[in-house]
Amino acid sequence: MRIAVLHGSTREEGNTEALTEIVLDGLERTDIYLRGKRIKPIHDQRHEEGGFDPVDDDYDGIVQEVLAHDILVFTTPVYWYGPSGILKNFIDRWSQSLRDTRYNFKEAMAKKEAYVIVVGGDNPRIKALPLIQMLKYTFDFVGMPLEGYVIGKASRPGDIKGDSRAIAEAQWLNRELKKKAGC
């Protein structure tokens, strides 16, 4: 079982990363920090003759890394009731991958499992639900099951330490992932 973590936070060592560390403690994984990657917004060419033009950025390399893993963990702070822009740009580009003749993106993604870790400051257990639902619908489209998620409440740096519920849920998910990994 190979785990890839798609870190959608723009802040290093923020609350989202702290909660993610609890979920993945003791598990081998590949960390992909989207904030350090250059992912251009999608130029929608789905209906143009010839399809999508090649894009000179880091997206293709990230997709190749994603396709080499079995479990994908998407992490993001809640930004205006949705994911961070860098995570959304990455997901928007899936439209391009769906038409890429080098692989069957949809079939490959359907063989993976998804987990989501989000942190927000303003009643996130309610206000982050549209974000979770958006990601679930996205994952459903490519046939990838959303196996679980953890929502944390934090705003200022370090606040996540005070969310005992999120920490307990993160620890529970850690145990479940360790069972899958045979740890």
The other form holds:
Number of protein chains: 4
Amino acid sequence: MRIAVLHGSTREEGNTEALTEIVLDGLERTDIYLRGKRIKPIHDQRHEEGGFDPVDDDYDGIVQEVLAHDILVFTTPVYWYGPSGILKNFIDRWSQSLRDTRYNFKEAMAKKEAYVIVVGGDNPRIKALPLIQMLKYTFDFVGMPLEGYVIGKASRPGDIKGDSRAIAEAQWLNRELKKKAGC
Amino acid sequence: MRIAVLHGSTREEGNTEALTEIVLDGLERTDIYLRGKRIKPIHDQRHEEGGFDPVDDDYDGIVQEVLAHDILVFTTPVYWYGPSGILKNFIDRWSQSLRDTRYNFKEAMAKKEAYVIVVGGDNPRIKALPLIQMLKYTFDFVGMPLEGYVIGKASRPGDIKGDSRAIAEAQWLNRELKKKAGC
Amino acid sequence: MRIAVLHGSTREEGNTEALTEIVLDGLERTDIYLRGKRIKPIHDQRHEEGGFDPVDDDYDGIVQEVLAHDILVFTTPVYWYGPSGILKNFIDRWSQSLRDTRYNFKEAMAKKEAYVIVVGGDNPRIKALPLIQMLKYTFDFVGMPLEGYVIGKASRPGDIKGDSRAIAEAQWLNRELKKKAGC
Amino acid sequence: MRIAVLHGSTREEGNTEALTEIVLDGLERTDIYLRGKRIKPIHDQRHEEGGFDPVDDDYDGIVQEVLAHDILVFTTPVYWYGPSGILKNFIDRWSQSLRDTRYNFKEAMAKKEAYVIVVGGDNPRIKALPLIQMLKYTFDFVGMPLEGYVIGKASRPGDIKGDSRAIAEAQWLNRELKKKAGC
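Having gone through the form predicted alone, I am curious about the other one (the form predicted in complex with another copy of the chain); can you provide its structure?
The complete assembly is shown below, putting the previous chain first.
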């Protein structure tokens, strides 16, 4: 059971990463920090004759890394009630991977399990629900089950330590993942 | 009543633009095509001492254009059940504008009215509802009323012509906007 | 194509009924006014040995009427952001019909098409979306497609006449239903 | 800090009650079992000259009990992706209380705090979100903050014991309530 974490934060060691750290404490995983990657927004060429032009950026490398894992943890701060733009750009490009003949993207994703960790400042346990629903539809499309999500409340650096509820949930998720990993 | 359209499509003259054309038929407006602009993802520096570093891209110019209008029409194809990454990146950067001392962004936005036009291929009248809710929370945050939205169903180029319901709604919205504009 | 309308209003000739009248203008249908029926709340006996006890009320008759139609139009005023209690009680009892050996309820419902008409006073195009989503999940469970919904805004008697958007949508739906009915 | 629990289950000692028991372990409270009460569906007379007719059932007594408490815990099994019909009927009748001159219902409710406990069998952490959103709008209308909610997954009697996540959340909520109660 190989775990990859797709970090959607643009700030280093922020609240989302701190909460993710609790979820993954003691577990081996591959950390993918999207903020350090170049991922261009998709250019929708689904309906052009030649399909998508190749894009010169880091996207392909990330997808190949993703495909080599079994559990995908998507993390993002809640930016304007949605995922961060860098995470959104990454997901938008899946439309390109769906048509990439090098691998069967959809079939491969359907064999993985997804988890989501989001942290927001403005009543996230209510106002981040559309974000959870949007990601659920996204994972449904590729047939990947959303096995669980944790919503934390924090704004200023370090705030997450005060969200005892999110920490309890993160610890629960850590125990679950350890069971799955056979730790 | 000056109208600005924020076009979130990455494809030229796609279904979202065709539907938008019906909504705005006969109305003067400023078209802002985000796909032709360079807008970097936000780097969250809200909590750094010096605040946000200036960013060298097209964002500031777009915001100033936006601020010079009264009605904002946000349009986006439904990409993975959310806004396109280029629209999301634009909205994410509002966090920077909120702290920009050159203008009172929130107060200015609260005086405007928002409309939303989205077009998706996968049951959008249900599966784009989280996207509508996300934008609603976004506009609420800056105090800008969401005056209406139209959801169209289309996937391949030209499909939107077959969505008689969306077209009827777009025509209704066109009449409303013309009343507001005093046409 | 036989149409049945399940009226969830508790008020006669209110806004929801007026909007429904536009949707069904010129179409034959069976009107079922839930407010005139006795439908007891469900008593969950799914897990009792003998299953559900027979209930002495009007529910069974309504279900048999429903099963004799092809298109079901569910109408309800938005009461506290959900369906009216009388409509909810009717739907809750479906759990009993699912176990009723006299008919194959789920299979029969899966062959029908659902439409929804709701009217609310407090920003219903946003705040009635959870109600739409709840009904969608409900229809999904029995495999019945939700073919369309109309959301109207009205509070005091007659208000709906002022919601030109809802009226335009209702007229559109009327044309669609007439096409299906071969009128 | 007086706690009242509004039990929306129709089954005795079901999963929802078992989860609620964990949340309230060791805390004094008033249990109100709606299944044992007669609460008629609302008859919408908001717009009639004389207003609402008095209704001969148990509703008034429950409201007076509710008004005598500071924390309200609403519990319901997820019936068809919404609250149970008996809970919905209770809430629908608030429209009557809002016009009851004996007390200022809205002002009184605004001073209370709400918690929600729901248990469903069909992926409730996703499919019960519209139910949570509906209740949030409901509490917003009377100005009562929704302080927290717990979603459990269970179907057959006893199932809830296997939902270690819901139990961890219920235990967290129990600690919070004990802090508030000064235990």
